[in-house]
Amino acid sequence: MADESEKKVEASQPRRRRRPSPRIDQFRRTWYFFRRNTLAMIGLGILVFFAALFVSSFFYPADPTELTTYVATNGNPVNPNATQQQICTYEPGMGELPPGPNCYATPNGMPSVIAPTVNLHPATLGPLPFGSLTQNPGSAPFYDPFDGLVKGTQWSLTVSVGVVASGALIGILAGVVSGYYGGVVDEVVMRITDIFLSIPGLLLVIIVLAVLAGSVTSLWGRMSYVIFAFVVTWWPTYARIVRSQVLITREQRYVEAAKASGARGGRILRKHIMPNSIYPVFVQMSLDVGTVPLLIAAIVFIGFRLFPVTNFPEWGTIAALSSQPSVLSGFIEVCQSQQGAACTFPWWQFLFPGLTLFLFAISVSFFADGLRDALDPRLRR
């Protein structure tokens, strides 16, 4: 009877809530401080948008490996049996009238230059809501920047995340081993790191691709070499960051206590050194993710081919194609041939690819700054 009464008393008492684990408690505390940062939340919102665009790009109906090519009919109706995708265009300045519905007005002498339009066709998401992207303003073919930027999401994010994750992994391993063991190991690893850091990053990427991937034409083969070439230039930065943190962490008392208890070096590295030395790496990784497309744009702009096809749907490539010197000179020649007539400059070719790169880079920067402030106890005060 006594046992039953005790059970009833225990059942009537409210149960104590189980205290969350230290890692969950730390995550909640970090999220609390992170969400108080307005710019960090803006950056997170933009990144969520790009993540949703990344998922939707796999269901995009167009060819995912090349920008969709369009041909201007220049006053003629669209032929539905044509092998290439056609778009009806006409030149109002030359006295042409719209041949039919869904025809786009173009400047004089520029049949492939189409300004941004509002078209809510449910099947194709367009076409040309961001205007046309052309390498020769006086002729076809031309491309749709919206089409390329949507499809380019999966390739840009894949390359960026692949480069940063691989470079960070190699750099963490090198930095941890170098900082913990010291001596000859530290000297050898750091001197190799200095050699890679002494070579300009863009030059090293071009050299690696020219030597290893000159004859590779397959898509994933070429992509693998592109990621590898960037990783070669990326890991030394992480190695230096991690080494400096490990030199501080290895002198802490809990590491000395682990050594005194007989723990082996591998366990100390795995349980104590690495978890307490990689927080700065997360911030650096978030910054570097936004840098990779900008570097790709710089390499493509100087004329080096990174991907299997010239018109590859990747943000940096599209931005570089829109600002090539040949494009600018083509517009200047067409405008000069009009003998004083009003000339339309295709501002949209530069604005939308550049705006995409800017939003991605600035959102990652905002997110990284907020993450750094939330993780650093000294900045929470």
The other form holds:
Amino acid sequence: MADESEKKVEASQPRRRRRPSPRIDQFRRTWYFFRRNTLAMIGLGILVFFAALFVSSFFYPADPTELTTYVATNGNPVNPNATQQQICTYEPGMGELPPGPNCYATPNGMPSVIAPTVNLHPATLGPLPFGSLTQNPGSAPFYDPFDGLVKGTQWSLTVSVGVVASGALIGILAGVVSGYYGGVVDEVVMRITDIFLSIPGLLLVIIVLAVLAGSVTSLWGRMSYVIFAFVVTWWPTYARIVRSQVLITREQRYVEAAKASGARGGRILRKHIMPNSIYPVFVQMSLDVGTVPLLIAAIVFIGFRLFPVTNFPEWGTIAALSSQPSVLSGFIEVCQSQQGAACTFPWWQFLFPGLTLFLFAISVSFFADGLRDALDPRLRR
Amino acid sequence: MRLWIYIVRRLIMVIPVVVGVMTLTFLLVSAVPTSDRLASAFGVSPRLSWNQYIPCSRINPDENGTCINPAWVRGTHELGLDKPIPYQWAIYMSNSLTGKWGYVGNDSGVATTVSIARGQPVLTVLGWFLPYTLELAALALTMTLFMAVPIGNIAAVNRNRPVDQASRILSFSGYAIPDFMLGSLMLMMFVLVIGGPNVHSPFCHGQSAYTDFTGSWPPPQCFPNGVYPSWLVMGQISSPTGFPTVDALIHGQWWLALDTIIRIMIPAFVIAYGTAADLLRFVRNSMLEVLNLDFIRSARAKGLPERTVIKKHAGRNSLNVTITVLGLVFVGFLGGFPIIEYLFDLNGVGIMLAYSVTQTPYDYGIIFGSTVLFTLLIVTANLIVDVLYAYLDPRVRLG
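Since the structure above is the form predicted on its own, I would like to see how the form predicted together with the partner chain looks, so please show that one next.
Below is the entire complex, every chain and molecule, led by the chain shown above.
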């Protein structure tokens, strides 16, 4: 009874809400403007999807360190006792009939090329929802890109976020120090960033890894070297951005006031300058998260062994495997040997890995654009 | 300030960057195993390996019973590896600056795929391939500018209209599609669907320029008797300039020049697409800023036609900003070359880099050589861009 009466008393009094701290307030305002930007919300939606995929990829029941390989039976029934997993295929153009149920047609002369499968009767995606990813259309083994892309989410996102977070950390520290202290420190840090920025990122990653990680073969050892090499490439961008912001921030009145009231350099940096000059870095960070898998793809594409195995399930690697020049020339050879007969263009092999990279990069870029618009008062409409 | 004083000042600022990049490569080279480093610096040893110890049957054992390789001792001494690090650095710098960039290995990816490069000095090999890269770069840069500047200006003039949205999509897609995927799709399209741009050679007239894309280009059957003319064979006889198109024109083979350009047209477009996507936004934004300035209003107020205002007044002024960005864009631009050259099997520095890291043992000479070469290209490009900017905009020189 007493409790109820107390509650009543409390309710009758005007609610004393604590005013939220300025940072939460700012976050609310940013979110308000962000929400009104359609493209940014689309980007956020796709990112949420990728985040869900990331979490679920840890529970995916397959070896997360290698792409799943299948062998096409090419007109024979599936042998369940074979060492490698088999998928029943047949070539209808050669007058062959399916040797059993759940058998998939392959184009002429390409026994390892299977179009995306959908099983209508049991209403499943079939064994290869994204089709096959072949390294040689004429030979039987091929990879499963769907499986690989799902498993790859954990690696791609881990590497991207790891690279961007550590790169930003180093870049922010270097940028704040160089921007705030100026003079010789500034000059030295900026010349160092000049040096790093005048080497193409692809080359820098390759030379760092080729030299330092040549003999590292363990998965996590290799992975940390990869992240290290990317961080080496990435930090100067952040340092530049932060420095230019700090140069503006340090002339503000509140910094002057803090100095006048006797705050030390470290405190001013930590409490006043850093929080007020790192917002542009968030934008750049979210842009870069999408760029890292693209750069990985490019490096793997030219044949550099970034990961311990060639068929590592990572988005960039899968994309790079799908469009190797040797694979392309394999397709072209088969097509040209068929002398005018209709030739299958294996679009799925390029589309799905490419689409994954594309969607990820474009969603973070939409997100970053929206974030920039929401954070910058001048761009708000 | 006079323009030449600005140029000299800018040239002096180049020195720390070049020295810094070489110091960085020196630090990385120091981590390379000594035997690999010696092999790359002095070429593959004809008689003894570059290992520190060799079987004692080859040489008399020393007092400890082990046999130290005399070639190893001599090599480490010459590179200063037995001296303090600053001394090693000085030797490395002087070797780099005097063109002693080492030798291509015997069993590396470069040596197995480009047999004429085997055992040759790195600088010579890169010198053969650099003109091809420069030709591709020139074409790609032209395409980039012709794509980015007009589209960016049109997008700025029609701000937030469908044209602007389309340019935004173009720019996003260029950023998010990996260039090798765009390249391989275009390659497949040209070969399988369209049939490819045709060769104009009198001897293999009408064939697709990309059908034979895994082989050497142009194929030997395009020449009389199936033999390459002597001036075309890389590394055999010095061709007048080294640039394939220019050489072909000098020798009066206009069709070969045409074929060479046709061959690099699609690769250049793929590189230009990615770069133009970057540049487009800068052009658009700088145009928007210029369009808001007072002199544009004055020009309109005095009754000039809109076309003249945009082309003469706004366009020229926004170009200044575009030029400064070109330097930034150039880094990403050159970074695309290894990928595109590898995909289209074009001769160039980029494909050398790709071959040098494809198999172990890596070809450290080529890796570091092409890094330094690309860096020099970028530094030079930045220098040209800055000087051009100072020439166009006198305010920069005064600052």
